[in-house]
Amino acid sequence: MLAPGPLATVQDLGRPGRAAIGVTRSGAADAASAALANRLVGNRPEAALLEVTAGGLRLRAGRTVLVAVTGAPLPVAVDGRPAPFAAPMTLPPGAVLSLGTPWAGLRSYLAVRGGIDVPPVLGSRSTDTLSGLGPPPLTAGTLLPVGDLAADEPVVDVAPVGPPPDRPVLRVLPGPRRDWLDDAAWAALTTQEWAVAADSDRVGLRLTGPRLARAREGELPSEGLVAGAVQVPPDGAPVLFLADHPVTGGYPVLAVVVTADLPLAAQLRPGDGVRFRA
């Protein structure tokens, strides 16, 4: 690793089924893009890869490897020459792969045939930025071993996937504590445009817009949370939880984004607009 950019982590399918012991799933924030990258290089679905936030990554191949970059579209270069995006490509020993800045979206994925072979923690190689489980975020000088999780030889030469939309519309279902919010809160959530705040990350997106008022006083005992939960703190500014969300929370959950739309949420950048549709 020559340079990680603003944030680069190792991710895979995550740690499902461990919420009872306080461990969230984590894993790739944009699971669809991560899965596509693994398919392009012929990896098994559980292979670990790199999640690159806002581009800027540079690495040198230690041997001949097959790689693919997906997710937020950005300039890709090998030894300074343009290289394909969303397509498998071979890096010879010593070649330097560089990722520019995405022109849409936030998170890109770099898969290498065989997968990234860092030691698993609780069955996953994912970095959990909230708890610190898994490998730390990547730094310059990090050596990334390649594993043996390759499957059949890849047969696709390019995946023509469009960029994420400028202002996505995320589908939501009523949350378990919708009755803790004023009746107007649901209407505001599903009719108004919201903006992503600057202090958003893999844990969740803080949203700015109309204040969502409570219908009840007091607070709830802590209860379970899932990725996609839209929680409303006392200040009335909702938080949409992503891959590294806490497993419990005491603020009411007004809505839950459907799982299929979470990859769109994961590509939102600070300042982006987003809408919710019931």
The other form holds:
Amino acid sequence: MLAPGPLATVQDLGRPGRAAIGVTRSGAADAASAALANRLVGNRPEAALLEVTAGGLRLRAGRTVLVAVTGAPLPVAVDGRPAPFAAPMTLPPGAVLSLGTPWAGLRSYLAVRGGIDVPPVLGSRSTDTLSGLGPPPLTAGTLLPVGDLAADEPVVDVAPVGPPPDRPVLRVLPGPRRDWLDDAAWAALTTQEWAVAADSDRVGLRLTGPRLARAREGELPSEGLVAGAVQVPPDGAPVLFLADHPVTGGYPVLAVVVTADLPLAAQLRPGDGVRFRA
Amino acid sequence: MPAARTVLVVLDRPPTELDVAALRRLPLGEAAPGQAGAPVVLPVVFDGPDLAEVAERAGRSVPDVVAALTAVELTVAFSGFAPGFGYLTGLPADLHVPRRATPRTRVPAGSVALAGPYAGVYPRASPGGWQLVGRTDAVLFDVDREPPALLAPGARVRFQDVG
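Please show me the structure of the same protein in the form predicted in complex with the partner chain, now that we have looked at it in the form predicted alone.
Zooming out: every chain and molecule, the one shown earlier first.
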């Protein structure tokens, strides 16, 4: 690793099924783009790759490796020459791969055939930014070993994927505590445009818009949370949880974004607008 | 995923009517039997910075609070907040204390704390708003141990005064 950019972490499918001991799932925030990157280099689905936040990453290949970049589209270069996006490509030993700044979206995925072989923690190589499980965020000088989680040789030349939409609309289902918020809250959530606040990360997106009001007072005993849950804290500004969400929360969950739309949510940048559709 | 009053079931696919029917058949109204075997005993030094305030709120002396905390058997109701953090229930009602108005920016690992109806032990140093009554050197969470969490839901727990 020559330069990680603003934030680069190792991610895979995460740690499902351990919430009961307080361990959240984690894993690639945009799981669809991560899966695509693995498919392009012929990796098994559980292979770990790099999640690159806001681009800016540079690394040098220690030996010949097959790589692919997906997710937030950005300029890709090998030794300064333009290289393809969403397509497998071979890096010869010593070649420097550089990622520019995404022109849309936030998180790009860099898969290496064989997978990133850092030691698994509780069955996963993912960095859980909330609890600190897994490898720390990558720093310049880190050596990334390549593993043996390759499957069949890849057969696809390029994946025809479009950029994230300019005006994303996330589908929502009513949450388990919709009745703790007043009717205007649900209407506001599903009709207004919301802005992604600056203090958003892999844990969740803070949304700014109309203040959502409670229909009832009182404290909600802690309940299990999922990625996609739209929780409303006392300040009335909803939080949309992503991959590193806390396993429990004590504020009402007004709505839940459908799983298929979480990759779109993970590509939202601070300042972006987003809408929700019931 | 058990929580205070709910159980969250997460599937890796959309639920079917059969899944829903299977869940409806679960005897959720019945109290689970306590976990068999000896309780987990946590050695605790009761010298937390909030111990005196907790005692004052409870209208008890500090030794009396320590005696109460070591006399009861607690149960891990559910986990959350951090890996290995168990919400322990079974406290006497007068030891149900509110969170601190201003959370501490750093609570040391092993801190034994109270908030609301719960007791808990911070598995690692973190910010926290619970009232600190003591500390333990028990390792609450270790990824190289199976199981990694010392306190899993259903486990019974006792505090032992080693001050």
